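The form predicted alone is given below as one chain in structure tokens.
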Amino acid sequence: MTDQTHSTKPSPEAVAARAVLLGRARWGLPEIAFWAIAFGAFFFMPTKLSLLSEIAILGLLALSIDLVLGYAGIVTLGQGAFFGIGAYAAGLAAKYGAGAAPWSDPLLGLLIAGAAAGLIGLLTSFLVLRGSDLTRLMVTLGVALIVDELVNQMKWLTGGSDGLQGVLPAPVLGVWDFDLYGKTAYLYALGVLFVLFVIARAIVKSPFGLSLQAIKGNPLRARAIGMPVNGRLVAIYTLASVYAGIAGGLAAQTTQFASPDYVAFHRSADALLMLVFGGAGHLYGGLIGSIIFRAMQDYLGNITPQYWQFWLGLTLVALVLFVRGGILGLFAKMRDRVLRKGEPA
């Protein structure tokens, strides 16, 4: 008898799959340019740093929606609730931990904000798994309305309609204070956004991310081949809640204030509009959408303070009718068309 030797050489299919995943994970020049411009804005837009900080925070909120809607197909109007939970969690940590290290540390406050929002997201995720898209939309909206009412009723903790005041986070890393010009706030918010974006990018480019897209495409087929559909939907919904909570924590820390406006319905609706502007399922869609949405809001508000919502709505209707898939969806179609023309007949 001859000894059977087991080859450790990977199969051609495994090699090809590995090459595809590595190609998907590789950073392209447009991505590098995007982040270079974002960090460079600190130097060539010094008078707009407060606005840029808000855009970075809103971009993180829109990114959280993209994770559940663009990649997992979960329609939601409840991300504003997690945003508000994170804002109040980080605000309370900064207010009652003022001068008591490490509770007033901003980074610890973000961890507390993410943990609080993630816990609520985990507990409510099982409700989201039930029913159709319309059912999920109503459930997430219901959760947001409940959180909104709790914030208004728990005046002893949240300050009610007056908001949570006295939010005084410690300097970032014990060195950089939050100044009136928004310098520290912008670099802090953008740095957190970049770190969380890199993590989200690694997740959606991984086999886990590919399985989410398979579930979005056909959940019945994904379940038939043995994929743990519910478990993965719960995981991504919880992660998106953490992201939204951290965005809320950033908002409370950089503005040193938390109000019921953070959990209002329009917070979720605005973030969803940003994603529609940029394009769902592209990861950068929420970031680009937040830039377009907030820039248009600022510009139109200065030109027509009374009717800026009309022009914003008109732009949205035109975008949905003629540019389906958002700005990045349009670019993707143009790229595919150019590639098809370049192929040999």
The other form holds:
Amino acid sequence: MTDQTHSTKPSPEAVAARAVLLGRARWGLPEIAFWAIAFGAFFFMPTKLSLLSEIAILGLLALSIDLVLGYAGIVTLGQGAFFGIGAYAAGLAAKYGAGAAPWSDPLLGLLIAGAAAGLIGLLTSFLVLRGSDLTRLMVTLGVALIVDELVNQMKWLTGGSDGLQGVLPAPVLGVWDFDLYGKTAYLYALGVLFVLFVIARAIVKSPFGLSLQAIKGNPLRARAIGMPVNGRLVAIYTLASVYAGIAGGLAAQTTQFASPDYVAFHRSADALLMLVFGGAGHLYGGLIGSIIFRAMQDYLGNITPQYWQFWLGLTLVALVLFVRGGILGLFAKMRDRVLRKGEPA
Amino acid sequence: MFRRQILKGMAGATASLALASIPAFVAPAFAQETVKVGLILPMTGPSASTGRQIEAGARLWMAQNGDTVAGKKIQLIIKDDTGAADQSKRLATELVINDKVAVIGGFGLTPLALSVGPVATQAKVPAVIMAAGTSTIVATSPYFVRTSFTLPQNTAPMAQWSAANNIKTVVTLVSDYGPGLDSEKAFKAEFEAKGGKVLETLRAPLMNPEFAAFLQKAKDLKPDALFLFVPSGQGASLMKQVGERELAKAGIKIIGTGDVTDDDQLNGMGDALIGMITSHNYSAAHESPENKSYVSAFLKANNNMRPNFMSVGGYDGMALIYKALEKTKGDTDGAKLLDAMKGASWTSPRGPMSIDATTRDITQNVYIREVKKVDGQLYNVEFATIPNVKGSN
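Since the structure above is the form predicted alone, I would like to see how the form predicted together with its partner chain looks, so please show that one next.
Below is the entire complex, every chain and molecule, led by the chain shown above.
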């Protein structure tokens, strides 16, 4: 398709477009710093590794919502369903695969988690194509509630309300066992997050990613210029559910159990909240949102175990009132202001 | 202009919050003479009342007995797990690694306790279960000890009483999770061994239960009695629907475990409950000097909140930790503390209790009670005692 145009002789427009795309894909200094700090945290926050791996996992879930909401404009309250499917898939693989060498391997477990969630994502994506924002919200919520109830009722498989116990994944790459301090868990979760982030970044900066943004901006016009709108939406929705499934798989492996709480509605809502908090449509929004959300919960929860939700809620309301577009939106605004000052009037 | 100032203020607030949170990331210096006890409780979310009661019970023990044992100062750390098992596990890990606690305790629900088991085993830190009631939990880690109760312990006496009091047929209705199934199994086994017949075992989902259809089914079966179990906190909504279905008028006696007639909510459940028979390990109306002073001190310290069975779990949990520290002369080694806890016995507000030396589970009296109005308030008034019932075998 695109290859045909510049396999003969690239037109000046194609060259320019290529330059734009490559420019967008370049890694900036803040990005490199972000990941350096994330990996560095392993050394300078050794006592908080369990919390940090939880943040990495929630960040991945929020990232998966960013893919559908921030880039394709699909409002979803059901991402927790895929998270839960992934958690139970990886949990069951580790539980019943214990001893049978390859099956309890964590990386294979993640593949199983991603595949299971992706399959359900693919099947339900056709429902999401129908209707407008509000209908989509209802459909995703409905799917999540069905999965929640299935987990609750299929006691023989999932352990019901008591949760899935005895999830014992093999050491990562056959070497690093999951330890009490969460060292393996953090590097493992962060490593997986980083790899998936790089892939997501490449996807959203590609022509495919740009076409998604066009669809988000105006689906009718996108269709009019010949974009396969439905196909693109199915693709990104399925990809996002694979991401959420892998996040769930990570959660089940690092905490070594799965419970209906992983499928519960508040998981989807929390992740959406984190994304809005950080700013949707930047990829980093979900990551930064989950860091701040969890750090605040931990900090406030230590001061006032009973009333931390109040202060967290208050901060959220203030943020939504005064800072549109989340924390990254605030940064973007400040950067614009500085740049504008530098320009001659 | 005004808007810009607000923005600046917000940025400042965020920055200072970020700075303020730094100390939280750095483990506080560990003073040798303090012994830290970490309680992991659901302080928010649907099980918040359990957390509130246990914290109040634990704090009351410390207020009455001082915060120093065997020359060491006791520091209580409360963590909110919101009732989510992954949080319980992470908080347990952090308490052990960062705060270097000598004992962890709390655990509002069975899955929360189960998730903490591996941490206690790995870190060799005693974990005192102050609420969760599934019988099998204690066996999952050699460091578990229980000061609450188990469902079979509280249920079997109800079945014995029913069989002896002219109840021939029963329908059971329980919440569909570990403790509920424990309770159903214990009732059926004991009741049928005594010659009764369980017509039907109904199970309502734990989350967002809708009892109406189950109650109608129970009514249609026309048993002599309907046995109920739901966890602490769900009793009010269940009993409201029991009242609406007029089961008592249809000649069906309502029986259950004391979880249903939870002291925390009982007074608000209405007069329809009068006459309900339950079996349980604790009632705020228990007749003893220990309980009189416990209840009055509890009401005073907690803005007139009535203590329930969860609160004594926290109170006796602290009692057990204090007794163990006295016995080890302040040594906080996990294995030594655990040994000191095994076989401990004392008189609690609930009556005499002890920790079984082999199972590490609780042995205590179970009481048969009737809901009655005393001084204008509803209470579970005890009228029979089954002494020294074991928590698990």
